[in-house]
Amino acid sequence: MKLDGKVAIVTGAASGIGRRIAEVYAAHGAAVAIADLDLAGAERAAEAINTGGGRAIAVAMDVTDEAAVDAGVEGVAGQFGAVDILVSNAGIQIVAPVDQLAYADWKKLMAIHVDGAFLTTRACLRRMYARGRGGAIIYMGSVHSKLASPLKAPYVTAKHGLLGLARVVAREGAEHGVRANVICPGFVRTPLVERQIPEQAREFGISEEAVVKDIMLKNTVDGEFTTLDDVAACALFLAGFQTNALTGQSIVVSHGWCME
């Protein structure tokens, strides 16, 4: 999959998923823009790939401000010319049971996962609709957006919306030739898995070991975790699948922990 000459915008890609999708972007010839509220990260994220021969530049981007994300996607069709993918991938992780969870906490985790989503995917689609040219939206969903667990309310609620913003969006978006996914990712171990373990653990009053074998991992097929590789080379495909043929659509990437 080819992406010379594209424009492509990820979420939360100062680190982790986003991070690494952004750079195989780039690799493949797309210019990235890193948006994310890090901006320190997010310029050591694109300078890396600068150094690398490829095309990034750094966005600071706050998902749940509207003019924010208004501003910052203009600049990177100013910069760049177009928008041509969307990855909304920028996500946080709240973990307690729901007799216990806090309206606050529940309220940050929907802002960003879902209100997130709708602002980036807005922004990007006006700049796709009034250039012709079609484009990729791809949401960052989990696991989590087809099965349920123990203590991730919001998060698998947030999840399970994402199905249907991108089934919408495909709809709305065939005419122009604008294509919308979901990536359902199993666990990876980024940053914000790595978290969850002792917070898993110290609720469920399991060893760390325990969570990984017989939580995380228990259902996978080989007992291994999801990587960045896996997603980033799912979201390179959908990148640059030309036609409506597929769009709508959920993929699970997971190593067999969940095959709904």
Second form
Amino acid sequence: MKLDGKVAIVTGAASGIGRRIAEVYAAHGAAVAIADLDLAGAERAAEAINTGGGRAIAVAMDVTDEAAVDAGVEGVAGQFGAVDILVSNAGIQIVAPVDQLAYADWKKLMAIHVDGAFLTTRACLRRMYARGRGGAIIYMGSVHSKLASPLKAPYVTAKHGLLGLARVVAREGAEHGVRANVICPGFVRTPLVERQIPEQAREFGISEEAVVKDIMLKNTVDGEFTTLDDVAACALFLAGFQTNALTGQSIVVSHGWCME
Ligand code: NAD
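So the form predicted on its own is up there; where is the form predicted together with nicotinamide-adenine-dinucleotide (NAD)?
Complete assembly follows, chain above in first position.
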């Protein structure tokens, strides 16, 4: 898969999964915008790509801020000349049982995952439609787009919701050559997951080792974490796919945890 001449915006790319996707896209020829709330982290990620011979810029973007998203996408299009690929990846996790979950926490998580996906999609679609050369929209879902776990009501709800958004964008985007798909990773050892291990150990009253072995990896086929490279390879495949044959789909990358 070559992405030569393509322009990609990856949200939440200062860290974890988004950062690796940005690196892999750049290594395959794309110019990449690292869009993140954490500007310093985004700048470090962009600098590492540029030092390695790739082409990247950092963009300060809170994906829940309509004006910031619109301005950020405009800025990228102005600088790189187009937007061909969006990876809507920015995300957080908040764990609590439903009966103890603060409404503010519910709304915060929904805003980042769902409002952020909508706002970034809308801004990029406008560019893609106007240019008339198609595009790829990729949402970072989760195994929790398909399955539920205790303590994760807002996350599971938001990740299920992204499947619906992707399917609508697939239908609307088809006539413009825009495809929309969802990647659904199992557990990947990023800061987002590292924070959950002690939190869940406390909530369930078990050891951190037990959280990893008996909760996170229990239903995989081999007891292995999914890796950053596993997810980035899938994101590369979806970005480079050429036709509407692959749109409105969700691909689960989870060591068999979920087979739906
Ligand atoms: P991470 O914490 O390493 O990175 C998340 C990034 O999102 C950070 O750089 C953070 O600054 C950014 N971010 C947070 N709020 C933002 C906002 N409002 N606007 C812009 N950027 C914002 O996490 P990660 O594990 O790499 O997660 C990335 C995505 O992958 C998330 O959507 C997450 O739900 C999903 N995911 C992760 C796993 C996993 O096991 N790590 C599994 C399935 C899905």
